[in-house]
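What follows is a single chain, given as structure tokens, in the form predicted alone.
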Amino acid sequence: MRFLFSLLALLIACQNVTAQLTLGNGHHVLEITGSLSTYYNHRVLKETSDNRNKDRFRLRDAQIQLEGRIKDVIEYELQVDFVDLSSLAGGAIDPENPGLMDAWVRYKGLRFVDVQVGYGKLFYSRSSLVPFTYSPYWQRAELLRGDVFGRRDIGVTLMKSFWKQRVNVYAGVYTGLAEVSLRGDNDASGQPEFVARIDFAYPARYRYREIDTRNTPVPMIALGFNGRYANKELPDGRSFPNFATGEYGVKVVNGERYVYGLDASFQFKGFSAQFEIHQMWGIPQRNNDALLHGYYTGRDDGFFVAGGYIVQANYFSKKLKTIISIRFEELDLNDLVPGNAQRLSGALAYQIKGFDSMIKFQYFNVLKEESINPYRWTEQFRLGWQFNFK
């Protein structure tokens, strides 16, 4: 009991904590900030299985974010989450969390357009541009956790906003490996991958966030469009680097990929919603590729296709400082084999210093699973505590 007493009088303590450092010369600002956040996880398993190794504690990041700007023209950030770091040494990089998160520079001299160089984010979906920390949530939905198209890369971006930046229209080529990328191999296609998107918002500018912490007196809606190409076709006897096909086997596809997808978001008084839908369209260079499991019969079938969408409806009550949020997910890997995944998700999170500090909670419920993609749990609990300084 005197721990519980301590640990509420810790977390009371922090709504007084204000830690953001900024250093700045007259035309050179830079600005450091962080965040920390842990939980316990807890999965329900089904009765064939016994392995618990995912019952723990975790630290799930410790990210250190320097933002700068000199005389307006120049925008840079690095943003680096220590937990992570590990993993790009050589083994499979989580993309949801690479460890090293964003090393980009922004140059804004350009009147008609401004260009961003190196590694970041990619401009395609709306939920995955909505930072971690602005969620209710522990984990993204698995659609758009990174292993079924990638959420980070190295590259060129060009953007450009209008009408109050209520139109904006992004498109970039980058090298197609994801989060992979950073280990500096390339591929033996030698191909890029081309990424694109443009979204509009109504009746004014709609930032990447999911929640109406602001009860925004009048309705707001949001619509994005988004596009990715990319034709791998590797040599006789060549392969992609390891982990770069992520864990479904998709997100590289040895031959042409298509994929597109269409967002929408909604936010008045409290009350907000969002829906995705993407689709892959991959086309092996090979018949005897995997991916068609033994489906080409010489026509015009040697294709498959891929995707899944979400549906997230949350509500913030300002008096109670509490989010309330239900997500549905459905994910077909593969249309050649029959079956989708679908799961379902709640989230309720409290505000002790509005996203700066937030004890959150989130419960999956794996409603169907496809058989090439089986779970090993039903149910699954996470509950812990994120904190930001800034």
The other form holds:
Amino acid sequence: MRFLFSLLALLIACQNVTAQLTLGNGHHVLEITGSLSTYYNHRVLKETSDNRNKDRFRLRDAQIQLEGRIKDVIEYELQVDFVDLSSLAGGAIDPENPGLMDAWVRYKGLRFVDVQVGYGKLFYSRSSLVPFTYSPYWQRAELLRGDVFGRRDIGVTLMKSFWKQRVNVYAGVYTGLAEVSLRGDNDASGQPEFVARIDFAYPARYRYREIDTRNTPVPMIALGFNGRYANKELPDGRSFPNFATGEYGVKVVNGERYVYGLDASFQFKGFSAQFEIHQMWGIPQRNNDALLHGYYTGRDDGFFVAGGYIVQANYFSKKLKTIISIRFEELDLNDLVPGNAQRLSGALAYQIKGFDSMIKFQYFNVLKEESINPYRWTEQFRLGWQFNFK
Amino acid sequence: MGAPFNDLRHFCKTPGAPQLVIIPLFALVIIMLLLSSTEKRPEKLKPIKSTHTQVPEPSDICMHPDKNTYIVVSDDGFLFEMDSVGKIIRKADYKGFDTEGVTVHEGKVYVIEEFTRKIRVFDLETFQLERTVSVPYGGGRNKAFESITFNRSRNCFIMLTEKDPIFLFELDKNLNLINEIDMENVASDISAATWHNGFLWLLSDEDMHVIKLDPTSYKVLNKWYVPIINPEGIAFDRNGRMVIVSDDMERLYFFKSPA
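Right, and the form predicted together with the partner chain of this protein, after the form predicted alone?
Let us now look at the entire complex, which starts with that chain.
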């Protein structure tokens, strides 16, 4: 109840927020922004499902973001979502909404490279890097939500742009425990994860956005290549911290784990499209690892493959202030288990005031399931309002 | 990986399923395309030529009043003089921060730093920084002053904020704020402003529009569409051609004067 009152107070306060969002003394400038979003979710459950929790209102976001700069040398960002913080309480962290979204400092004083330290989004996967507030959807694709590969982590990132920001290069080393790293636990392997990304855009730099709201007058493309590697072999009798392996148990592997990804994005005259494919190769340390599903038969086949892809197409009508989008996604959580999962989603978003005030509708349809990842529902409908104050 | 299109085919044969998703989406796309095609857009202007500029990430441009050269500022905080083919002639001994607007008036160069909310005043002849004036503005960090020019009709400087909201501020010759006008409905954003031929001209990056304003009432008189990625600066050269500079492309685009 206290939380609801706090939220109400926040909502009322937001009505009057029109100015004084930036504080500065000429050297140090701090900007305060935030967002609120809420939706109604209707689920069509399977006839066999006895879990009747199917229709609900949900407060998805209640975020405050502090972005600061000290001269042009240091940048920092702190972003918190109060909804997710209030629901953590020692349970699993939702990787798509982990509560603490960003807490990092970036040093730009070195000529040859910028250095970012702290907790934040990993530079891996274009779609993951698009801020959620710029999406017409209420949920990211299953492949990209953070249960197959971590989207945020604590560590150090080196970054550099070339050729008028058309080429961006990122490389970093992290705990490898993703969002669970916030709990401060180490894993007994003592090994980090290495992540790298390079993206290329033409004919001009391409921001991490998926909708062409500017009606770009010439065709623009962007390609990205991602890779990450961890060798986390646990000593006998030890295990990873709670929830570190994610909902599907593949986010961290007791052994070696390689993930590769390719992403492509296109925009022209209001049309835009994205394609992403990610492939994970896990080599568990032990032959009897559950991820091998009893298929280990010899030295050379002690591995499994997981991954998937998404295809998304969007159109933005400036006159109608409306985005329409359709997305197909496929996810194979383990190639040793027959089958894979497929989902089709459609989104419709009406912009009252750009992305800052937007009514969003998303439809999900489960086309196919993988036996190790069954759903309770066959369809979902989400309708809600996204509001950003800036 | 399976064969997604086989499964889609199966899905489409499932009674009721396609009606729910595919048909409404398809119909919506068709309706939106039809409506968009009938959208009345401003007249499109085509550049008559373009040239690369040596200035990295140029964010605004104005004509030198006495020569066939341009004064240009770059996003990373530098002030340049550039010739008509984009070659840098000189650079001020100055490193600012997030410079977004520039204009020349009575022998002085006025440069806006969006991030710090400061106006830097340089001597046009020597390119030396002479004074700095702070103009407080509490709006978004990167949504503050984006453009500056001198309004000869009302004998004052004007500065416009970029967006959320768009304000036009009038300043006296000593750079004191004297007036504020809400320009929210003029465009999605404003990236530059200039004076030419008795009118004020604005540039919108997001809309890719050039906007002609009555300099007294600030009413919109006309708009044109310019198909340029990230247009950030506008000026008119000595031949009356409109010059637009693109930040992302680092190019100068020349147009016949629209009016």
